[in-house]
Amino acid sequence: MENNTSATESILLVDDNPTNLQVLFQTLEGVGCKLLIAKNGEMALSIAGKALPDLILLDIMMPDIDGYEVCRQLKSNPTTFDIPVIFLSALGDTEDKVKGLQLGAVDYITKPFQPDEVIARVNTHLTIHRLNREVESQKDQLEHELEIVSEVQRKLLPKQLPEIEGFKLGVHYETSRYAGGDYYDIIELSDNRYGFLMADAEGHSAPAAVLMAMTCALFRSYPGSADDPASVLHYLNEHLCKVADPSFMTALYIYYDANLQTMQIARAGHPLPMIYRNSDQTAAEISCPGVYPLGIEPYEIEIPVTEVKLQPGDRFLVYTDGLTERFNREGRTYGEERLLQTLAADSTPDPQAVIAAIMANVVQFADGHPADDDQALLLGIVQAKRHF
């Protein structure tokens, strides 16, 4: 019979009958594994905890500690929980087999057993156990790689928010797992003017992180004047169409003139920005027409640009849809209306405090349900002019 086992693997044979142990030992000598012997339940638990065998063949009817109790203790111990157990017993009733499987055993062989059957079942469960270990190892390696990607990705974000005269900024960035597709950036132009970009790649895995990184590189290498929002989005879309297929990226670009306290906004499939007007103390979405997301196909239409005039005390919010589409345990989403209410609820002039209040409200709404998507927010509050 073909031997698929590894010489580094081990099998623990547990039986209080020396004759049965001898038969098992002789049966399994040819499988290529190290064979360990235990004559009772207490010895089996001790050897299993120290040697961590790859498989245990366990007799049920033993004095003091029977096989059921041995299996129960093995499965309650995190160190030995994953070791597969095959019961060996003269008990052939379905009830006895079900009891063993409910305790965590993977198989059941009835005595007197046939050597070929024992070898076949042992090889099968050793292979399954080996494959499970390989999957866990690959999973750990993948998680480690994603952690590295996440660290690199965060380094692409602005190291600190700029100090803008009369306009204070706050930000929140959170990936749903490791690497994500959300992206925000701020570039400083001449004469107290700035460009803000908020973008969201389709999905929230490693491919989304790659698309986010490419968008970052394109944005920071934009050759023209970034005071034209439509041109910026045209440029990003032209180049992402060459590499993004079949993915895409929603985006919102804002040109802000701090001298005039005006914003010019261009939108590509991204959620509408929100504004809280201090004059009438109301929050609403800004109606700004847009085009479809970046990376789908070249734009053959003019990208509309919306201009907004800000006043002291106004709050301007851009975000990604992972926030409003955050689910709770009942399957409901947080939604735009809740976000608007929370944006209007806090009267503090500190944007980071407002963002903290928004995120606290989101977490409370989710009620322990984990985030399914990345979440990014960029909030600006117009400061009252100082009089000297």
Given for the second form:
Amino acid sequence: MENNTSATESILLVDDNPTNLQVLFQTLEGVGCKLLIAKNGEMALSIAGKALPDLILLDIMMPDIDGYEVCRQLKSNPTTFDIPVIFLSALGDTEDKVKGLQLGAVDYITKPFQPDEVIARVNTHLTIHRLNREVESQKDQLEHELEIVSEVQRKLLPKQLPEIEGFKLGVHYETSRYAGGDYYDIIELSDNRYGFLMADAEGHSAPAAVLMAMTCALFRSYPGSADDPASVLHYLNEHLCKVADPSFMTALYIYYDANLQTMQIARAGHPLPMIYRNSDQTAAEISCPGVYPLGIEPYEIEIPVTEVKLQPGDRFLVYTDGLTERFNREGRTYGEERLLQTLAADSTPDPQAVIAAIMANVVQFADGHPADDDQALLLGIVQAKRHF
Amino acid sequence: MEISQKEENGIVSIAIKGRLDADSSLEAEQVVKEALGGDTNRLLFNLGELEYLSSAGLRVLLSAAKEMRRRDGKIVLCALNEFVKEIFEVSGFQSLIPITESVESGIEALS
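Next up, the form predicted in complex with the partner chain. The previous block was the form predicted alone.
Let's see the whole complex now, leading with the same chain.
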């Protein structure tokens, strides 16, 4: 590698012996960096903290604060911990080298040194440090951009849940990273009728967020009749097939008539919806047959539609698999059984309270293991009928 | 996850053990891609010791199935345990990729 260091880079040379410092200075004069010098450990720490050099060549054997201690202090200070340190010492034992490297030094040069070797190593570590900084800054930039994606994504979700006569809704939505692939939406049709969509793009973060946004755009521009769940899924699939490959999107679409309290459900690869029946106080999955997920290939069969009649006190839950596939420390998943039990546990008519109980149960189960997928739930509870 | 592959009588077999999830799917994808490097058009997945499969894992299998279809070839998934089989049923993937009870019946289906 030729001399390609930038003039704005600086190297701090630390040695208590003036002759050594001079030799080192002369050796590195041609590298093209600003050279700073320190004659003892205390000075080294002070200059490093202020000037934040790009590299430090550090002698070990010094009175008062020795090189090991300087290194330890640099590495424990958040402003200096990432400055690469090369130890430079007459100590040639393997043990000393190991000790230096364990303290976080990037390299070790034994005195008396060969000038060419010092220059080569310095150049190498300056390059590594520069690349590291670039990666860090690109990572920050990327995270920043993902945060913006996430903000946009939140705006795509319904701002508030509709007030549906006799059917109270609650929701929970969280992404495992900045942006996610889960999506829920609700459209209001005329005359107390509604369409609910719950969908989950395979994967998470930016690629899933793109699919999610696209599904949202498609769903909201659906030209057909939203009271026909099979048509809605056919439409979404037709368009997602053009763009989703190799990914896909699972989805549940539910048409709900609040007058009749009936649901019509169509399912594309999505986890089965769950229902808690107030009459026998048990919760179960609704075994609705379905088709494979959206975005793979056109459906050549009719998409089955399952009709469900709800009764007062019934709870209807749709969710994404980030919830049931949430792992705990032992590597077990939360699973459908626990979710059914929690769905049945509480007798409150408030869906948001039931969701809070479910999420608390999931978090307790996970026992500190972080969520590695997005999680969304939409829960509706049929309210007791008013008597006139 | 542990993944291995071999070729016998013109059939490429890929055995996946443990968990095929978001973390391991990249490695699995790479192995599948390499295994399909030649012009093979008979692909068998031995999933007898697959314990867990996430949607990222489904994507790996789906990509392989699409590739075999492009080649006018055949693919089969064999010996799924109950849990994995249920994932295939609920997700509707059983209508996209053929499944057999055992490796032997899988080989037969490919012949």
